[in-house]
Amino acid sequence: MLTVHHLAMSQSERVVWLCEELALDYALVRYEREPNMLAPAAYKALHPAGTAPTITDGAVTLAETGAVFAYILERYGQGRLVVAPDDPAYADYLFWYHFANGSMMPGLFTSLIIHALGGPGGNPLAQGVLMRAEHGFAMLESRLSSVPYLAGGDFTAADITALFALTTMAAFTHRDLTPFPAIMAYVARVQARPAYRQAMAKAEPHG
């Protein structure tokens, strides 16, 4: 059976949500963080990467968000939550599907570290990283001002990959979303989905 190993307050919540959207028969194993906020030894032992998300499926153990999503969508998705290559929205889907992990999340994680170390100061490299993170929010605001979902008119896996950066990660980095009304409306719209609510009730039962 497909098993999602979910580390509390981590990106693996997206995999739980994906499984709920697909109405899959899956098992969920939840791991609490250590007092220092790191993953427990039992989680790190699941895969050599030692990171969330991690899934197991029979003899398969797989980590990395993009790989996990591709595995589940291609093995169990039956064409759901993706855009076909001959669809006019395919390029938009591909871009936004990869945007969260390829650009948004690295920028936010690095910003978190920069601020934890006291801010960018006069370091141009650090300032550039912070500007890149800001540009990501501006891009999302522009996109969501014209379409309800990132790929266009339909909800897809691109929306599942993106939301973590706008919720949990935004909270970690103390990001105020009020200057971005389209993003705020999008977050509310997506969080109202029954599958999202079911996923969060399972993945983060303590709120």
Ligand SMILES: N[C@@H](CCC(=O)N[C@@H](CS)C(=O)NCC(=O)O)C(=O)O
Given for the second form:
Amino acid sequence: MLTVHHLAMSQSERVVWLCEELALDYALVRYEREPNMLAPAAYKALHPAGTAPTITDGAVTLAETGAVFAYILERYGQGRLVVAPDDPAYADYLFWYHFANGSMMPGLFTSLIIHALGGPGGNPLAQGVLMRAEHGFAMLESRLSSVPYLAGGDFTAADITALFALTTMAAFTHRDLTPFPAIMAYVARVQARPAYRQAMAKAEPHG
Ligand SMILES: N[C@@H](CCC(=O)N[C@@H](CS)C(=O)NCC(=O)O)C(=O)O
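Return one more block: the form predicted in complex with the named molecule, after the form predicted on its own shown previously.
The complete assembly is shown below, putting the previous chain first.
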């Protein structure tokens, strides 16, 4: 059976949400973080990566968000939540789907560390990383000012990959989103989805 191993307050909440959107029959196992915020030994034992998300499905154990999403969408999605290659929105779907994980998340994670170490100071590399993360928010604001969802008119897996950066990760980084009204409206719109609410009630039952 498809099992989502969810590490508390982590990116694996997106996989729970994906399963809820697809109305899959899946099991959820929840793990608390260690005091140092790392995954516990039981989680690290699942896959050599030792990171969330990790899923198991019969003989398969798989980590890494992009791989996990591809596995679930291609194996169980039946064409839902993706955009077909012959659809005019295909390139936008691909871009935003990958931008969330390939650029936003690494940028925000690195920003978190830079601020934890006292800020960029005069370091041009650190300043550049912070500027890139900031530019990501500006890009999202611009995109969401013209379309309701990242791929265009329809909600897709690109929205599931993106939201974490604007909710849980934004909370970790104390990111104020009020200067971005289109992002704020988008977050509210997507968080109102029944599947999102159901996923978060299961993934973070203590709120
Ligand atoms: N690129 C990886 C990053 C995974 C990652 O860093 N996950 C964090 C949770 S958000 C984690 O597992 N942290 C606990 C640990 O490293 O022990 C992915 O997208 O799956």
